[in-house]
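A single chain comes next, written as structure tokens; it is the form predicted on its own.
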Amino acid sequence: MFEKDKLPNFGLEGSERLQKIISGAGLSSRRGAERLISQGRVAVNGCLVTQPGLKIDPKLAEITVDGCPLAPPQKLYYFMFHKPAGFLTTLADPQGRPTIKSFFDRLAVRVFPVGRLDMDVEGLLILTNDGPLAKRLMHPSSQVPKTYRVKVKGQPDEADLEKLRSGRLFLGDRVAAPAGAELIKTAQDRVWLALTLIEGRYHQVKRMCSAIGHPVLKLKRISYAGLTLGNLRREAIRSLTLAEIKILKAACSPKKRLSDP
């Protein structure tokens, strides 16, 4: 709440949520925004604030959290990052094995991984400190595709193959969404395959592949929401074109159908 003698003008049309702006500058996530709100510690043109949800316009209005100006929203950035197998996807591990926190020493920005990749899987990783976005690839219902390229031991037939795109595959106590399935290369006992995915549960690939009797020696990814690793070197990082933003701001539209990869 605001006193209603000092009510300043927020700027109602082409507002934005307060807890939205103080989020995009960088000082918290949305919901922690939220609670700076709630605890009173959040004053805009010099009333105090209590009930998140307010609409203000930014260019307008004075924002302070605990006296102190609100910086101007933070510059978003996105990145291509070719992880290497042995290292953990997170900032920081109690138990003080190898992160992917190392090769960030040489970003200037603070950026966060979109998802995970095991510690032995290396491949394509997203980088980006645009969180919102990140919620959006990584919910469910986004159904965001993800290719890997994997060597399985043994050797799978079109029946093993089809198991895989049929969508009666169980993991656990449900079926796994259909993948698509494809041999890509074959050597002795021993079989590449192409698997492309729409959802993203716990070791998905290796429990697929151990499911039709062919367990996983080797896993890469390849592709992320439409994005290609290509010749990205291994532990390189580069940032993503204008294109490729749009790209995968596209892969998880609200506008774009479940049914579709």
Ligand code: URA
Given for the second form:
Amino acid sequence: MFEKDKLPNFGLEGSERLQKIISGAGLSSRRGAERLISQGRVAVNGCLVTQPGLKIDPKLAEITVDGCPLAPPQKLYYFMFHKPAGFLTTLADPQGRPTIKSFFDRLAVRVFPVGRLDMDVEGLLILTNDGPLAKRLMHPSSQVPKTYRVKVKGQPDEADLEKLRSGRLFLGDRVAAPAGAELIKTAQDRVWLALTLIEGRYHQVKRMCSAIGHPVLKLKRISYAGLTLGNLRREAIRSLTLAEIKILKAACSPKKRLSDP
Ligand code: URA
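Now that we've seen the form predicted on its own, could you pull up the form predicted together with this ligand?
Okay, now the whole complex, with that chain kicking things off.
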């Protein structure tokens, strides 16, 4: 369908696959871009292209989708946010409750949270506009580790912690995957635990602690996918370093999953 001489830098160095360029512009996922191409909705320098995989130099070619020029590549942003308790992890609430959106106004870019923390929970949230990465991080198969500092009622003993670690703790619908559970500190009538989960089901920490008879009094996420909250103060947002972005990507890469025991 296309004339090769109208396609600049065809297959040369510096060129990229057409579907990658389209998804990089934020129009769709890589798969979605492949579909747009095979549906005959993409043209390069006026020539219809129906084969995904074509390599072109985006700087030299004019790419259109349904006749509209493709936007320049979307710059990707990654932040760490210390969510305070008392805010919903959503960008808008029909009931008018406070949401974390109010903290994003100081950012010059539009980002969204990766996953959720309950309204009464504080701690580490990743914010990004990298949709494909966010999707991979949130996918259950990625088993991204999340660590919580949990204040619970009563005095759980070693047998209780074993239940959290066992992979046999029943939560009403199914069993919880094995979790890391360590005692941090004890006081009269309350104990602080470090709990590391590789799944993120609804109210998971609260349900696990209730299931061993020690309800949660306070919950804070201190680590996500190998990144730690450190001393980032409540309500603060900071950019991730390049090394941290790499850690985040490695935590949900298919290679990591294949090499896992
Ligand atoms: N587990 C919970 O119960 N709530 C959260 O917000 C996160 C994990």
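Since the structure is predicted, the reported quantities are computational estimates derived from the model, not experimental observations. Numbering follows the first chain given and starts at 1.
Hinge annotation between the two forms, restricted to Gln74, Leu91, Pro215, Pro178, points to Gln74 (rigid-part boundary).
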